[in-house]
Structure formats: C-alpha cells, structure tokens
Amino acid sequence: MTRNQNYERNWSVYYKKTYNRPPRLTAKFALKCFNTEYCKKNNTKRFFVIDLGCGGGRDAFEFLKNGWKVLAIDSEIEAIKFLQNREDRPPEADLTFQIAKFKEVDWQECDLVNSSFALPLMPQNDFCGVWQNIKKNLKTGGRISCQLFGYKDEWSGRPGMTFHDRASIFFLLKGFQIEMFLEEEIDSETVLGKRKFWHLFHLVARKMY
C-alpha cells in the first residue's frame, strides 16, 4: 500500500487482518489467465510479477504457491518486515523486495503488474507516471491486474488520489484486451470497520502491443 496525508491507516492491524484473507478476485483472475493460456501449449514458463502496494502478502502469497518470482514493492517499511516475517512462506519462494513510492520503483520487465486497491492513492501527476512505466515493463502478452476509484467513490476529491470514470479507463488500456471489467458501487465496512461507500472497476487485461 502506498500513504498519503489524507488516507491513514493503523498498518500493524491492516496487514494482521488481511494477510490471510483470499487473493483478490483481479489476481485469481490474472492467475488464471496465465495458468489457461500456458496450459493448452504444454508451457512450464516461471512467470515474473511485480506486486504493487503487496501489504501484507495476500496476492503475493497466491503467485508464490503457484511456484511464480515475486517482486513485492511498498512504500512502507512495515508491510516489507511483515512478508519477510511470515511463516507460511511457501519453500523455495523466489521472493524479493522494494520499499518505495510507486513514482520511484526500480522497474523490471515483467509478465503481471498486480496492484490491488493501492493504484488511486497517489496524486494524478504520480499515477500518470506509474501508469506509463507500467505498460513499459510488461511483456507483450503480459496483464496489468488492479482496482481503480470511481468518481462515485466517497474519498472522490481528496488531495493526493485519483479517481476515473469509464471513458478514461478505456483510454488508459489503449494497446490492451481487456479481459475483466467490473465495475461496482457499494456501501460496506473498510478493513477497520468503517462505514464507507465504494466505487470501484475491477481490471485485468493482457497487453497486445
């Protein structure tokens, strides 16, 4: 997860909360693409992601077990201490690390860019920037797998995040199939328990060029 000064949050309790919850629907879905895709020609490719905002590992854990190289970035130095930490590292785990803003990631070429719910927390200068760096790395045939904000979504107007509406989205994903869009207004409990309502685009497509 990246920070800003308006979107706080206890991370200690954050990542205890949800370390072990389910991989996100977007990276089940990515998984599942690529599993599908190599499958029917017989590939035992290892495939490259970067996991963008890895928190406490959920997404990262679920590309690991399915034997994956995993390159979890976050800009806090707690979330990196905590996968480092966690038990239920699968053996053998081809698992590296970045502590930082997604404006200065070291970026590597790359099969999937996951980044689950931490994209919209940056500024709109940071995340046009971080958009173009990742259609840059990812191989041609390689998936970008994330959540982006809504105009809907109660934190809209904030300082320091982005939020789209349908038509940019389409624009950003000029050069790609896209293979999931699902777009979702609800009225639920953040990870803290607070009452919240979200608008959300659920993304998963496969870079043509």
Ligand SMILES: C[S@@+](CC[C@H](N)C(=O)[O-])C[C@H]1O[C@@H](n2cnc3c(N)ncnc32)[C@H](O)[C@@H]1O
Given for the second form:
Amino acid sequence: MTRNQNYERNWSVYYKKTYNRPPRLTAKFALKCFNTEYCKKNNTKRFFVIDLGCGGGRDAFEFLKNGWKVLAIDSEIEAIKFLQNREDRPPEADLTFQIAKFKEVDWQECDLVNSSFALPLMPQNDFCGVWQNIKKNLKTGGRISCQLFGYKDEWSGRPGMTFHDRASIFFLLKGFQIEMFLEEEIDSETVLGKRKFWHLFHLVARKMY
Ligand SMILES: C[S@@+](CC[C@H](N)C(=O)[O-])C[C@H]1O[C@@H](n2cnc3c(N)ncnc32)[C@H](O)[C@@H]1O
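Mind giving me the form predicted together with the ligand, seeing as the form predicted on its own was just shown?
Whole complex next, starting from this chain.
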C-alpha cells in the first residue's frame, strides 16, 4: 500500500456521488467568460477544453452540453467510464479521453485547462512540471480554471500533495489576467462525508502572452 492509499480515496464512491452534480463555480465562470467574448465577436468558434482530473465528469459534461470539444483526463479508468457511459451525453459530443497521470499527459494546444479539486493531489515536484505544461499548451487568450489548496487546509503536509499561499499563486499566474481569485476557509464535509477544514483558492485566469 502506498502512502496515498492510506488516505481513503474511494474514488468509486466519489464518482457515483458527484458525476451528475452541477459544474464547479470555476468551470461555470470560465464558460461564461468565453461565451461573453464569443457573443461580442459573433463568430462560430468551437472551443477546446482539457479537463484534468475529470472525475465523474460533472464539469466535462457541462462543456459538452455547451458544444465544446472536450479531452477528459484522469488516472482512474473508472472516472472515464462514468463519462463514457452517460446516456444523456449529446449525440454530437466531441469527447476524447486519456487515462494518464497529470505528469504523463500527451498535451494538445487548447483554449481552456479546467481542473477542479485535482491539481493539489500530486506532489510538489510533479506540480511544477504540470503547471509549465498547462501554461505552454494554453493559447494566448486561453484560460485556466481550477482549485488550489492553501496551507491552512486540514490536509496540508500530507505527502504526495501540493499546497500554496497567495504569493506563490500570484507567481504561478504571472502573464495571466486574474478573473476569479476566491480564497475560502470553511469547515464542511468531504464528498465521502468526513468533517474537514478546507482552505481553497478558486481561480480563473486568462493567458495574456
Ligand atoms: C477530487 S476528484 C475531482 C473530480 C472532478 N474534477 C470534480 O470536480 O468532481 C480528483 C480527480 O483527479 C484524479 N487525479 C488525482 N491525482 C491525479 C494525477 N496525479 N493524475 C491524474 N489524475 C489524478 C483522481 O483520479 C480524481 O478523479
């Protein structure tokens, strides 16, 4: 058993409980930003999102419903299956998958990298390389929407995870216009029903150059 497996990550139950929940606020906000731009320009562009750590697909599904091309990536085959097997998927959905760890992703240039509650679940050493790849593969004008965890989070210090403070997040977002920066500290439950203190950064940012 690896260290991470000690931390009861029961993804199977997680996916069953979340796959048909509404999209995360960051995903919804990013979608709105693109829609606003799209309406202004009045063109027929089809946007492309990479959903890193798609889980049961609550965000990916929203992008599909909005006519986006989606590449859903997760290291768990079960996550991908949830999305594949949804019967209410739009018939014309442009959806591809990768079963991969974030550090092993076969990257493509995209308009949006969406990663809800997933990027902190990898070690700091991997995080730096993955973040570089996100920046590199986002088009100018493209966006990142994600959650990062702060140091006050109850899980802070767990091996195999990455935590940030405000300053390090501003550093990560150099060259980006920050459109959402919400810091949240809240005592609530995990999806699996455990009490937990969360320290979250909800982020949406647009790549300027
Ligand atoms: C907490 S879930 C979030 C799922 C979904 N984005 C959501 O908001 O409901 C995190 C997901 O990221 C995936 N994941 C975690 N670490 C990963 C890694 N290093 N590489 C690929 N996927 C990873 C997990 O398998 C899981 O499906």
